[in-house]
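The chain below stands alone and is given in structure tokens; this is the form predicted alone.
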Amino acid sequence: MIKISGLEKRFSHDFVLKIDELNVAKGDRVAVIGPNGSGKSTLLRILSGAIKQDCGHFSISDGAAPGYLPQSPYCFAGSVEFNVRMGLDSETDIEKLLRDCMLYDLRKKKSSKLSGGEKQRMCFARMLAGKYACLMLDEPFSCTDIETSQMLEKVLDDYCRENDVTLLFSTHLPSQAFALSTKVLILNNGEIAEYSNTSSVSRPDSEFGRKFIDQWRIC
């Protein structure tokens, strides 16, 4: 589904991302984790087409642009329902989607009047409305409370299962990573420290991976 080869990105003459090779199979759900500044957001931004790499290349096999949800998603002027309909695929049940994302009662509310968490839910729903085969999510529920985040995780999990979606998402939450992913990608200084099945990531091969997971689990 996604193939990466020799991908590099620099900012201020320093490498932010340097990935020699990475393959993500169709239907895989990859949690992208690592310390702050390890390249998580940069990787997702490149794969989504938001920014260009300096060298190397990647391909997404279906040829279509992926759905992308940045940390600070963009809201169009207008109501919540108007915003969600901006990405609407003809097969999407808009009323069900609004209800699933806890937006139905807010559907007539102007986007400018929403809280940070409500805006994030609205933009998440707009992305799901597009019925993308591949999704890139950067800290997707960082502005929501724990209960809301867990409900949205269930919505995302169901969506991926029902539509055989390939998913890459960054997160700082161990519970979210292990609940949603089939694989875990650990980045360190822009390079891959570990890439393995979620079930085996508790025993990373690399020294950095072991130290990071041990520390991460207690955060």
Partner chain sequence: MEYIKQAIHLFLSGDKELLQIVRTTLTMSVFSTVISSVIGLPIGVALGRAEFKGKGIILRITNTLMGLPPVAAGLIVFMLFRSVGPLGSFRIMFSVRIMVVAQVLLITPVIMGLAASASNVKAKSLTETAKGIGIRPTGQIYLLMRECAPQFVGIMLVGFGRSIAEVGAVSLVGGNIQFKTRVMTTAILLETNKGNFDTAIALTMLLLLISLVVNTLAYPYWRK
Second form
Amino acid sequence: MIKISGLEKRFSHDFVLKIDELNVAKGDRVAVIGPNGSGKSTLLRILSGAIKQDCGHFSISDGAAPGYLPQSPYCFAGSVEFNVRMGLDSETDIEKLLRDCMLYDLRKKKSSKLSGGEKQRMCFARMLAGKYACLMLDEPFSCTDIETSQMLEKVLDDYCRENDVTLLFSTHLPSQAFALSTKVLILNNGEIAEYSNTSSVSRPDSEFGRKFIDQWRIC
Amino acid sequence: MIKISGLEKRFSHDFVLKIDELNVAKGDRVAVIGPNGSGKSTLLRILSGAIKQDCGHFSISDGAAPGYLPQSPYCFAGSVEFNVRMGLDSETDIEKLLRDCMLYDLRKKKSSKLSGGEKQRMCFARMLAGKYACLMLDEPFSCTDIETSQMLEKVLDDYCRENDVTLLFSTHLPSQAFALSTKVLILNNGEIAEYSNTSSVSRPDSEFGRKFIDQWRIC
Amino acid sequence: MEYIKQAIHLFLSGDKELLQIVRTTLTMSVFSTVISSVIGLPIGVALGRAEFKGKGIILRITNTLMGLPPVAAGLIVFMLFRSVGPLGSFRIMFSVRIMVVAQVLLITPVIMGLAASASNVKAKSLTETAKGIGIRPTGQIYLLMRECAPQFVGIMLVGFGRSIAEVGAVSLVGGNIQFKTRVMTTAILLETNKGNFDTAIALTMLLLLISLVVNTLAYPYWRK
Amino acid sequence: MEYIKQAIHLFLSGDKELLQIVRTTLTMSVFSTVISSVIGLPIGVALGRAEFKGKGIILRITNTLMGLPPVAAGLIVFMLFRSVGPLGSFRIMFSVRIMVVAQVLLITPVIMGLAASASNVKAKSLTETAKGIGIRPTGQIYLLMRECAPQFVGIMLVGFGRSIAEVGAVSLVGGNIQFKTRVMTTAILLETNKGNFDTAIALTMLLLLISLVVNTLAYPYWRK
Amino acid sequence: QGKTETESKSGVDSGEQAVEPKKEAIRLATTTSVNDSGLLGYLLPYFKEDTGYDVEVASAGTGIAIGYAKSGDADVLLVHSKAQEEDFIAEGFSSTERLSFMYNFFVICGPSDDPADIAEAENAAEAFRKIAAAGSAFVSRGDNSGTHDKEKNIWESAGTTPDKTAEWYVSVGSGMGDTLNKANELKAYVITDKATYLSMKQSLPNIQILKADADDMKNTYSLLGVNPDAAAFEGTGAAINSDGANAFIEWMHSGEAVDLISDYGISAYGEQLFYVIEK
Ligand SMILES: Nc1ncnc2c1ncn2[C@@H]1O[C@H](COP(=O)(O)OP(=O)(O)OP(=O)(O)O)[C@@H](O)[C@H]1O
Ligand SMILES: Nc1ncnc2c1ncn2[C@@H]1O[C@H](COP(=O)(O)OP(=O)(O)OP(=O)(O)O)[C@@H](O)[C@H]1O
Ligand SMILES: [Mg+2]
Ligand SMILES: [Mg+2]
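So the form predicted alone is up there; where is the form predicted together with the partner chain?
What follows is the entire complex, opening with the chain shown before.
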């Protein structure tokens, strides 16, 4: 379970992330959505420990550091398999993972020679090679094709189910947000515009929330 | 007008881009679609001169080098405005462009401090700061939010209309592909699976084309 | 500690000869670093980004020249500029100018090689992007240099360090002439040869202090 | 050209003394480069990625030490290791070992500083990603070193170049003893002092040839 | 000419090995000028043949050479600087008296047109006076070496103290060979030991010997054994090879060495370069 209170991060006066309170229950899957620059990445980076907040605090009850996939993850020089193994927990069946993520044929290929979507797939597999009680994924499927996205969503779904994972992920695609999440967190300009169950998100409280979801609906 | 014949590019025996013939008429807007690793970027990179084909040739009748936006474009160190000005043609109204791309408020910000979507927006604006008869955009809106994407599509549409641009762009989003294009080019494993008018694309010739479009429809 | 105190004392004593030595040292190092950078940085960057046949050979030669012994560099310059040498008519033997020439010969390859290496990392992606918006090769080199600017400061500091520390070349062509071309390193060498080890170490501390000041002044640009 | 021919001739003549000189030169340069790299590369990388107070100071000191004059480094090592010095019991004066010690003192800061600068470019993004998949700091340093490996080859070549070219330190602690600690640079200096400029230049060419061979051997790893 | 000496030595060198327990090498510290003259390279193979000792010659500036000895890193010292030798002895570092065992001559070289007209001078002091009066370029070692000491002595007896900031007085703070190169380049007067000048003659086209053989131009070399019981060595790791040092000093005074030294240079330069002082 994640508890946030009074969290603030300020970037040289033009942007402030400000989250007074937010609780995520164990096993929840939160789609973090909102326009560009609304603070999605900033929130995930703070929670994963990549950057420090200016004030306030948060706790992740499992204790262990969460797994975190940045928006533009680094691909280590070396083969796809080398990359995936770097994230490896000893129990993971690496071959199955590579096959699930459609990387098995690419496993010997150098990471620097992959296409954009292949790279993203590799980084995703590398993430799931470890075992985490809590995962933060920043736009994990922004460059994968539709079929791949759906397969990877399935893989992620299985992973979360198996390990009872608390998941936070950001996306710009309504289909992804709705398919994967149990809760939706809409950020606007660094603040929470809406935080509700995915099933009930069609009636957001704030005006921004309503506008944002409406936009999604017509899309 | 772009004419391609017998074009081939081989990457260490596991991938071959092979385009026997392809003609794009002046003013056409081609959505280059296809799964990850199907060769979309490779095609655009060859046509823009970023890499050389192994054999075959192509010609771009306007003579001038096409404008080209890579899938992961480089953001120059410096402000947003500096970046956009680097692409500048003397006639462009830079202030209008910044406003159109919602970058005016960000214009003094360092490019390294932008969010993912803001960066993409900046690179897009930098592209349109120049005047080109032919444009190659590789997944230009993969990280922008829905509202932004729609606005940028509009900006691109105007730009193409004004300059009678021949446009090639790749995307994984059906909505974008259909909204912007007059033609759809479906690549599969380096080969053309389908090339037809956007309006008639619902009945592709090849099996792969049918499957791919079907997938998009249900999405 | 003791030596550092002594070094400061030495400096503050305002000894005329010492002041001349420090001044000459700085003039020589700064000039040779700047000239070498002006030559080496753009060429290095151009090398770092270009893909052409022969690039490998040029880089290997550049790297080999990094291993040019200072004495040898000095000797080459000496042979060229001595009065009977092909460039003897310049009549600059035993002057600060010729010391700068020798140093430029020594430092330029270092700066070139490091610049090539530094720019290489970003070169590919930047070139693809810049070319895509119609920027010409010279503009691409300019942009790449801009990207590498903080690293260039570091590279220039390496050059400066090499320049201020060098003794073999400058003593040969400069002559280590008292009140004229004596610099700190040749003075240190001289005191060492005289067996005045303490003075030599105090001078070294002073040299390092100067170097530290230069590095501190340059630091903000280096790590910006 | 003439000189290069002479250099090759010199080498092929199989003069025993020359062979010893070349061997000692290589032993000394290779050992000091390797030792300095083993020390300097990981520390440099750790410095390049870490964000802590005092990092700036350490980097500035490292950079300052790049400007340590070889004579001074030699003198410091001499003062420490001479028989009456604090480390005199090692009894390594006038040996190749002590030459290596002096060289390590000279080269390590160079390698450290360059490694810090090279790793700095990729450090931030790599660290964020690696941390996100649960890799500990030591693992992060390892990964970062792996990423910089090609540049490290370049950095080691800079170190090697500096080592093989150096004369002030090695002549002081090595004593330039014939058949024992004479290396190519001290031989060049000796011949220059004797006025045998031609021999000096032929030796220089030979030195550069050796350096070129080393660079050529290292090249594939450097630009992989 | 240095080549043949080198070869003869390496010949001897390879001939040894596996004969009785190897004697500990003698560490000889000397100044560059002695080493550059080639005398040691010529003598040492004979010494090795006679006594079985290897000699490691560390050559450096006078100050460092004496520094090596004071640090316990040399067993025997071969220098030619009276004042510094006396200090060395006064500090208790020497196991022997100041044994002036051989000498050669300093010469004053200068441009062939001899602008200060010193060839006519009676002795070195007068020559120096003339140089100063004419303001002709003069290159000084300026490194407190034996040669520099000698130069200072001559200035003293000449009764003039040159202004070191003057344009004509060029103090280069360097070794003998390097100083000669510079004098050649500057077409300046310079005082040097004859042996070094002769060994470098071909590369010094601009200068020649103008004044030699005056009685105030003697250059006396001393051999000093290092005292293993010197106070400074107490409690340190210094281990002086006194046996070797004594053997070397003794051999250098032997009849064989005297003959060898007297012969040195005759074949290469056609004249005797070093004169042994008979005890
Ligand atoms: N430099 C390279 N060396 C080897 N293989 C490469 C190289 N560049 C691309 N490839 C391979 O060529 C294929 C096509 O790559 P390309 O980048 O064109 O795909 P794409 O259609 O743009 O995919 P995506 O939708 O993921 O961006 C991929 O399988 C990729 O692994
Ligand atoms: N290091 C930084 N310095 C200054 N401002 C920053 C920095 N990092 C982010 N910002 C600003 O903070 C705001 C939020 O950035 P963030 O990356 O969290 O947005 P986001 O919601 O992830 O957007 P996107 O959908 O584009 O990825 C942006 O306006 C961005 O410009
Ligand atoms: Mg983001
Ligand atoms: Mg692509």
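Positions refer to the first chain, counted from 1. Rigid core here is just the name for the largest C-alpha set that superposes within 1.5 Å across the two forms. Note that the structure is a prediction, hence the values are computed from the model and not measured.
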Does superposing the core leave V16 with a CA shift of 2 Å or more between these two forms? yes
